[in-house]
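Consider the single chain below, provided in structure tokens and representing the form predicted on its own.
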Amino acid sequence: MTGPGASSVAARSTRPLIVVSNREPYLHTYGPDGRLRWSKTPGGVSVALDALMRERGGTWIAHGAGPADRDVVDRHDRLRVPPDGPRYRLRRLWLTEEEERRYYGGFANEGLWPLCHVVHVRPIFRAKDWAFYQRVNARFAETIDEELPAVRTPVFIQDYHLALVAAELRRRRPEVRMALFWHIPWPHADRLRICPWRRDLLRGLLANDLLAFQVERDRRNFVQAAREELGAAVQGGLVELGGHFTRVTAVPIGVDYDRILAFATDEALKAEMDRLRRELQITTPIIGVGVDRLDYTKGIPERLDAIDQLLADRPDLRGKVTFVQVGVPSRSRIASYRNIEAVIDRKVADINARHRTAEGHEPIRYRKSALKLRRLVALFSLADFCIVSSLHDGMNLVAKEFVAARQDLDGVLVLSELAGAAQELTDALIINPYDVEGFARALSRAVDMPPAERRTRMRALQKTVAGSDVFRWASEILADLEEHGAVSYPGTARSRAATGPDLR
């Protein structure tokens, strides 16, 4: 079975682009042994826009953070990538410690991060931050100038980091055609008010062409907040603020389909889950997986309460369960990040010490470290059931991996009903996580579940991951931007062209 996206992006357009983001794809450090080396950025987005620029090429620009990575650029901080087969160009951009700490940690991360996921956490506005914030776009906006080879050139911009950038860059290129995609949740417009730069925000969104979200529900919040704080104006499919057009759209992230198909399918896979079991000291016959980022919004604490009622209802799964939670370290610097991590740390120390047996058997086992893709394979090959249990996520890439990794068609996908995944992948066993009773008999409900539902349910989910994957989520955005692209004037032929679906 392969997934269709990577023939179509072929067939609609190959022309090279530039990707712009904050996190870069590669990073490069020293070894103990003083050896230079270089990694993959961990995560489910950067995953896949490598997929997506290993096909197309072009120049993706992106804040540098390796301790290494000033060492391997040329004199125009460029260098090729990936690093065992160049496919593209890498244009590193440098932050000192302050704009860091004040654009990504302070205002993107403390204050646009809770203020877009419902997660009780509050927003933290500093103008100081604002001020960073700013500043960072402007230069990205500048690179990007630098590096654009043609005003035809698409630029996508990612994420929740650079809502300047493209006002920015189009008071230097008032031609060049921009998409944004949105990867987190948009909030509600009355929840947005909390934001005291709120107009500067859509302004700066609505300078893209075409601005893209994970679900209609976040399309929605947007077009809502256009109308009521700048007075934009909905015609068709698009929404209108001093005479230029956005388009606004909701089209879902997808996983690049046919690498992980490759990794479930080799014969090296079954050494590779063995080698796990080993490591995670695995004896179970029942083995459940998780694995987030260490962030508040994953619903991690809810995930282990959940098993934690699991195996008070149900003794007899005691020593007969293990449940694999994988935890990367994220944003450590922040306070609220710092604190989840401490909640997890106790949490799974209790539910181990309560539920221990008399043999010695723990019931969680838990790594934090990212996991390569190949062992991230091989360890979704391993477990019985795999649980996302967010509690405001724009996605969740996680839940397709998962699915897309099962190509036995065995496995239960758990999936919190406040991922954006869930109202795609609706053959998964649907939870809330503030529900720990349900949430529990979700579980339990997975584990007994019998072959022949496990496998007619994983049968449509992969149909659903298969069908629309990274290659067919970027073709969309693409040539939707490239088709109509640069909609600047009311009334012409390419803005009646550019109407779509009612967004009212």
Ligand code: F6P
The other form holds:
Amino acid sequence: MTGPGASSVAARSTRPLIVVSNREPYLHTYGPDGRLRWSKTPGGVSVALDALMRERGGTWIAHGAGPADRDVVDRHDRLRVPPDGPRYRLRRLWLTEEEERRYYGGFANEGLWPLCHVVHVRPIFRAKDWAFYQRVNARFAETIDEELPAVRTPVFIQDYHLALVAAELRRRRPEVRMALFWHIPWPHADRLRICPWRRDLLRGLLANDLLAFQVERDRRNFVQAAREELGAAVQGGLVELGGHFTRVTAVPIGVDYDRILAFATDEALKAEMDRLRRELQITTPIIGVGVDRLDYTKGIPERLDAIDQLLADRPDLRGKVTFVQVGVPSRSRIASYRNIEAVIDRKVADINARHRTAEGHEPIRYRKSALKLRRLVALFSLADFCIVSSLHDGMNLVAKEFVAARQDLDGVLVLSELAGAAQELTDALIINPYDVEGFARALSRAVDMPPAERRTRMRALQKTVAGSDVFRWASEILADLEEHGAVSYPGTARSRAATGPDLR
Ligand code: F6P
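Return one more block: the form predicted together with the named molecule, after the form predicted on its own shown previously.
And the full complex, kicking off with our chain again.
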């Protein structure tokens, strides 16, 4: 390890893990030539957890969603991954079309996702989706039970798809130590009341020994809801319900800093940057980038409006700026996602038509596909500024990836104050995506920022991002789980030995 992120490595534990998530880290398909192919799931969270599993080993349990997934597993639905250099085991769990549609598309993504993000999209809750959510969560618990070698192996559950898993697993294996990380925001108690099954969700989550959120505000919202909705007792970081104690914390997730650093300092970077510049036909001196899943929470239309405003305010920039938007299609079966894609398509076409120069230069390059990490680092390295303009976001790892990629200490991060990342990355140019004029002024400032200021800001940002990478995030959660798990379950030898605090 050579980079600044190496400081966190010392704290890493080596005990194997069980990680559980809806989305799998590797997916198998057949190419047009009929040959079997595999790909890595894009997205910061998946990349971050894969890094952790490569390091610790163990089993990752997830929904097998790839068309060729079934053809590569053994008779226990397992395979070793990464396929090109196995380090841990992937156990695939199969869902029917209806299970996927109702548990993932319906309850998780039409219900919980808009419930937890303040973005003015109406959450949809259907009783049938809820029934499927319960059923699929129970199946995940059953699968963990099958894979769990010993109760001492920590189980690390991910996100809003799996809120009920801990309660179900607890029924089967009372002494298992479980932590769940909630990657997205947790809503205020007033908003949570929209959900008819909020109490079941709260109870399910409180079956974990440790429950971690991205930022303190989410943690506070959760604790308030547990108190108001269930009458749970709260003291310090502990929430008690029916004699069971859950430690509730805020631990912001980080990126695999050293891996990004390796790409950013690789001698092949320059060639990759040149290739990208040619492919995207960028000839302007100023380049901006945005990289997002095509999700209505990401504030992409608002960002396009700000660019539009910038070009209107600063005619001197016409023909001098290219903004590259990478949009990864996501959850496209859901109407609100199809709508946002259409809105973005229209805006890009409209802005390009209105700001096209006599020489034919259009300000926006829009690419609808995911990029491999090496290419992503090259794209970030080309940029004079990177925009993260979420309307609401648990963390936003793109902001941290951009910072980690800029080993040249150049580039300006323009970051929404409504993303969790803004709590830590205070040296970014902070914007409010609802304030189009203020946003455009920040872009103007980014374009004109003197090199010395860019350097000072980027150095400070890098210190923050390197100092709390994904390994530190995981060690903090798992060390906390292992250290404090002993007071967590009533009626067992462990809990009888530890009396637990009086919370009333
Ligand atoms: O940000 C929340 C999250 O669930 C991440 O964990 C994940 O990277 C992202 O959304 C992608 O979601 P999906 O699995 O629906 O593509």
